[in-house]
Amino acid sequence: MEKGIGSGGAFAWFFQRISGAFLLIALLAHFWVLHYASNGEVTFQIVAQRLATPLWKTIDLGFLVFAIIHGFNGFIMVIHDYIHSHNLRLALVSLVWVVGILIGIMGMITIIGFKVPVGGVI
């Protein structure tokens, strides 16, 4: 089966150098923050402060829906490249689809729901 233009193929290449862009960054932002921004020390109580705030929530989120649609694209595509297979390419990419909500859904539950006790004492 080839993948062209039109097939949304396109689409899913160049999405995945722009996310893989955009995760570079992030994670170069997010070595920085951990690794100069706190003096080299990290310890839970200094992740949980900051994760508890709303712009930090909104950054790991990104980093999260972004990181598991790069990582999952790059499993499809892979199982596309080498999978003749209709129907065990059908049945991959639906287990591919399935844990990948999964993960999302429990990354963004821990993300959203993650809060720092009154007082800050963890």
Second form
Amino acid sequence: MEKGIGSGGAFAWFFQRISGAFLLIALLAHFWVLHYASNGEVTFQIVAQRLATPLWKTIDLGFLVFAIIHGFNGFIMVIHDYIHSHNLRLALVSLVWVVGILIGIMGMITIIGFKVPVGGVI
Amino acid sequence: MHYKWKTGMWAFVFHRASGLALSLYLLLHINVVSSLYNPAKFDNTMGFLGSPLFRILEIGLLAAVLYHSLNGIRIFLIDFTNSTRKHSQIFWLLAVVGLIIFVAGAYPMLHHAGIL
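Moving from the form predicted on its own, what structure would you give for the form predicted in complex with its partner chain?
Following is the full complex, with the preceding chain placed first.
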């Protein structure tokens, strides 16, 4: 059997199932909090009140990281299944890594860097 | 390669298609939420995304999330419990569950968009 990039894939397989179970629970909570608990309104005021607290920053960071890894791990699995050219595979998997890391950094800046504007949010 | 186009194969293909779509949505979602650094910009963006077009697209998002979640549960059951031989029945059982949740979710969404 030819050894490709990230050959084996047992960890990717296992991680996908564990993170999927976690994401399902996190997504239900996310949906409930955003669209039911506050009458479905998503305004800066409502979001800022949550994102100003360290607990919500932690929850959102965990959700962000797992969602990105699950999504991009899925992308890489699909690439491994259908792209047989070694060079193209390397290029596409690298692209997925670069986009994943960049969007992860963008999300982290949003969450960690969030500060309540001067004058408060209420 | 020879595919057998039965229930399991369709379930697999739709899982991948919905997964890829959800990953692309995740990119947009993180991008949109990054406008939080500016309160006015965030509310502006949310107002823009509140237009009927995006409310209808969100129903597609509901469908993709529902399919991927429920079939994900099915994959979990097939891989980790002794239910592999029942995968087809599990699929159709979850399809009924999914359809009910979809209608229950899509109706208020259409209503909110001013369509129903």
